[in-house]
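A single chain, nothing else alongside it, follows as structure tokens in the form predicted alone.
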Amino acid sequence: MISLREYLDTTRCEEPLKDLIELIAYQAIPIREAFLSNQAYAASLNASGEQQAALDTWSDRHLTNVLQESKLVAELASEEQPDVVRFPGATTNYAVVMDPLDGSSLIQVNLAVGTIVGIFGEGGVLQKGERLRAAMYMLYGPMTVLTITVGEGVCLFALNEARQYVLLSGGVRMPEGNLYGSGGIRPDWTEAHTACIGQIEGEGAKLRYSGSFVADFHQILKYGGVYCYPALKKKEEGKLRLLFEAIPIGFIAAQAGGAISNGRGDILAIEPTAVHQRTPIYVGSSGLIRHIEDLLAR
């Protein structure tokens, strides 16, 4: 079985850049093990306004504490904190985007659960996405599962009993499919998004959504379709954050074929202006989102 390792050492990462991927990766085995005793919510509000879980304050204190101790990364903006986070101390010049956990209102009933993070190259953290070294996400469902690319396709890796990262398929490719799942209450969505979803799912489009943005979105990844996030009646800019969630999410589906859009355009070609900027999202298919970039331009 190849290892996370040796697949990193197949591509053109250079030293540090494969350190740091593999550093963050196996996070997900403490992530995990913190789970049992971290099932309540927090008396705190993180920088979005919503309510923390505490595993969420947990897994961000320790993900900014092991960036910080490795001297791998020089700045970090965290779904968590109200602001860029920057280490002096550090020996590159890598920056790193991460939701330390997607769908932490979920722990609670034993669903899957998540760690999304994006790695730039120099130049921090306030860059388009087309620009990432490296992006990833950390599944906790019946397996832990590292999806991850490096600007050279897709690949899927598993925790094995060994607590080692073994590859599950590479070069993934995301079909063609039918699968749909959308965010936000349906009396809250734009004419525009309601009508479109009506028309896809008169197309044959059948709905899956659990309310976990990495978990809806690896099932999309796996047999084709569209997660969606859209502008709402009194949020035109969504929910999910571009910086956090958008970004990484939608490179690694542009590197498996696929397309992430915010109804109008690729949102991997969106400069960020602030931290925690919003973005509606359409990710999915890329026929499927030209399809939906088409209905909503009507």
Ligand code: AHG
The other form holds:
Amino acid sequence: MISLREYLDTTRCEEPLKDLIELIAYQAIPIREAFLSNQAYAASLNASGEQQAALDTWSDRHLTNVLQESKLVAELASEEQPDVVRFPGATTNYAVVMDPLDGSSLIQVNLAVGTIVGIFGEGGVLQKGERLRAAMYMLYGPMTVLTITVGEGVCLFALNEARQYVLLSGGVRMPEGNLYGSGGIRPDWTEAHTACIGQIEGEGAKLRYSGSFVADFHQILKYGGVYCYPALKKKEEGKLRLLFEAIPIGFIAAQAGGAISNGRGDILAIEPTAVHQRTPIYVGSSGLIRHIEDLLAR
Ligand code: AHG
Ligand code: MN
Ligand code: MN
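Could I see the form predicted in complex with the ligand next, after the form predicted alone?
Up next: the whole complex, starting with the chain shown before.
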């Protein structure tokens, strides 16, 4: 079975980027081990005004320390920290955007959660998604699965009994499909989103929504369809964050032949203006995303 490093050695990645990708990927092991001792909710709020689960803060602190000690990262933006962190002793210009623990409300009910990471080669964290050098997520499910792209397609790796990542599938392509999930509650949906969901349900779309973006997206990557967290009547930018959730997942989706839209156009082309800015998200099969954009434009 091909290891993660053996795969990275077949790509155009430079050595420090391979080291950084492996370093981040293997933090799945201590993060997963921290689930049991971090079941509670903390008393604190994050920069998005959301109550932090203990595992949010534990994962954020752990990853921040590991990245700082590695000297492989010059700049870090985290969903769980108000400001961009700069590491003066860095030996590279890599800039990392991360959601240390996505789906944290599901920790207490033992459903799949994940860690989302995007890496820019240089130029800091406030850049549009199409400039990402690499994007990855670790999905803590029955298996621990790493989904990774370095701009040369998408690969899945799983941790084996020896706690080594081995290739599960390479050259992953997102098919067209009929699964859909949408965040928010129906009374808060805009008329346009409500009509769009009604239309695709009429065309056979089947609901699959767990409350964990990483897990729900992973299902769309495999079977096709769409994950939505739309603009809401009172929150026109929706809930999910551009830097930490939308662009890393969107970059992976695009590398697998899918697409990510804010309902009007490609999210990967958006120039960010604020670290914690939110965006409506429709991410999934490219044909369906185009269909949804047409429906929303009516
Ligand atoms: P996070 O735990 O990083 O805040 O992310 C939670 C996100 C996303 O994972 C999920 O799809 C969405 O919030 C669920 O929101 P609702 O509970 O409003 O459905
Ligand atoms: Mn999240
Ligand atoms: Mn999170």
